[in-house]
Amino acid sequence: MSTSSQPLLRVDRVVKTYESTAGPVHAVQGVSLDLERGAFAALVGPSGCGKTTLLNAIGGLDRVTSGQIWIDGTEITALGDRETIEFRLHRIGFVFQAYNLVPVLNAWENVAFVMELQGVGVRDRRDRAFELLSSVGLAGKELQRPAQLSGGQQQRVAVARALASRPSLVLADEPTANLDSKSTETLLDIMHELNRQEGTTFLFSTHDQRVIDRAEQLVHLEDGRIVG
């Protein structure tokens, strides 16, 4: 797949289907879509409706049972474990909920983990780690841990850190959800600056009406399925 002419994320009929002891679920079916490179893009839709299954599986964090994925030229579902954990580590940046920082270390440490998994040397994952937290309006807060910032703080550290390895792609689930108003448009305003100043692209699941109405793509889910 050649990268020049094709989308950045590409899903071809896409399907998830996890077994239950009532039955096959089918948490997604059939689902297609291209986002384009410097996309600031949003799957939507009631809880159960299968954004996050889909989210994870962009990300690589679950298998699908058929259908295809291809991230910038390279089809992630084709991918051994080893080669998908890897191509995660350098092409994907995660932005969770629940915000999965590290407690034991300070805000500059959790951006940094990512690049010292990479190989990164101290110095320059530092240099890095502290250049995001300003980007992001956290100067001044490197040497705090998580336990002494507010939930909009972790989760703007969160957002750093995806950001750490200047991934291809930043997938972000339900980002907003554990955040008040003003946190969410602090956090809302960052990303789509650096969405426009570096051309990161953005992928959310969401049903917050603040974040759809920020998006420039909105893909609609229900029942596992695309329908608008």
Second form
Amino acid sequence: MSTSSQPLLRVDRVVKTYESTAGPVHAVQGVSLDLERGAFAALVGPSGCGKTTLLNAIGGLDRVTSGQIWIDGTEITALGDRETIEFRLHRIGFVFQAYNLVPVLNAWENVAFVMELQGVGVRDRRDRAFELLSSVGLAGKELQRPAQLSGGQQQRVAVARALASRPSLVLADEPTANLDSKSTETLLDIMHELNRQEGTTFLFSTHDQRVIDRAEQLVHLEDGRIVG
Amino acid sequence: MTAVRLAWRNLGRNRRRSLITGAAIAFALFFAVILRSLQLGVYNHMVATVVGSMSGYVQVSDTAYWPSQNLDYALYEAPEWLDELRADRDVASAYPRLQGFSLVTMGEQSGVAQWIGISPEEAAAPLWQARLASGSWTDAPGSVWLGKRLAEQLRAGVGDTVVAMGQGFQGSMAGASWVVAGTLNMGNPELEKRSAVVGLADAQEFAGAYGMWSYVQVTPRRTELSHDPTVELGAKHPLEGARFLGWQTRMPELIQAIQADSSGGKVILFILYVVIGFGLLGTMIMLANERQREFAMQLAMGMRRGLLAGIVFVEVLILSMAGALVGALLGRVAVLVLDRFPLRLQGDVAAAMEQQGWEPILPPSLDASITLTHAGIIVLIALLAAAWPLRTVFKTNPVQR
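We have the form predicted on its own; now please give the form predicted together with its partner chain.
Starting with the chain above, the whole complex follows.
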């Protein structure tokens, strides 16, 4: 698959079925979708419709039962465990609902965490982390630990962390679920701005109307299928 | 570096728990060190008093002398061979002795004594000098130094004359009167009840064993040479008709008593380690449960499981080593204090020990390997307990974040 003319993300007839004690659970049932480079898109739908499962599969966190997923020309569903980890590390950024910052690292160290795993030198990662924290409105908070930051500020650190490695795609799983309205608006403004400025592709999983209103592409899921 | 830095910081995330865990490790090691040092110290004390200074770590005697210790199996004096043995760098000292049993009386009082004829060189050695409870050492023929309790039993004091009677060499009648020149602290109640020390020449005359030694008491510079002295010392310094015997061979009952008692101590330590091990396991399970989401998040972001496991491993290693270091230092200080001021048992326990011939004190062993061994064991237990969070790292699915 060539990277120049093809979408950044292609999901092709992906099926994900879990085994449970009550029998098989068909979480995602033959979903196909394309996402262009620079998109600001959202997977939407009610709880249990398969948004997070699909996001996990796109992020290489979970294996699909069948189907293929390409990101930037690489079929991640064909990668082995080690290659998937490497791919995630360099090409995908994650923003989680519960922020999930490392509590013993301060803000800039959290942002630099992924770069450290990539082997980027301390000076470069520090500069990049400070720059990103500034761009999410947290200049001056670099040395504060997560416990010293508000929820909204922690999520902004998480966004900066997701962008630290200059990923092709940022996957954000219910990023505003724990935030108040003001923090949500601020966070969405920041992400939208970064999307425009740096051309980073964002894919949200959400049922937050405020995110849905800002998304430029919506993928509606219901019972594991795309309905619109 | 990432692993060490994160591990170090992780220790600070729940300081109280880290401190309690480290303290548990420290106290476990502290008690283990004291317990084992006291136990091994008591054994060393037994060996030093009963073996080291009396019968000797190594004895060179006629091949038939042991186990009967019959005077008839005495050796002929071999001064050239003795000089050669003493010149050996592995030999700290070598003293010929003649010894046997006799009746000792003074007035209406009598007792059974083990008379020991020692050479003037041995009598001049610091060990015997230090044992003198009263009187003085003298070269005067016909002098005897009685064990303190034997002297009490005979109601004999310095300057009194005691009479010894018994069987001499090859069935001859042995008899002599000796003047008490002093009394001795033997460091062992049983020895104090039965010892009567005379000059070697007086002993030879008493028993009619002129020019003879029962054995040569040898103290090697390296105690391991006493395990099988025949191999090294015996091969280097052969003496016709004689053999080298280590105390372990001569006194198997002492070894058995030590082994039996030591097993009891090991069981107590095992119980201590099991308790501490489960405590540590509980801490590790808490750590793993608390951090599982974080593990999942870090894995999701691209951290390798090996690195994540390394962080947890280093964290437990730092914690256990810090605890072990504190425990080792406290234990070592306590052992040094106990060495300076040994515990002295009282009451029935003390009486029971004295009946068995041991001085009722608990001197600790200063062997540093006790501390190192038990520090190693406890760090190993902590690292085994770390298997739980490590298993969690390898089982955590990134979608569990």
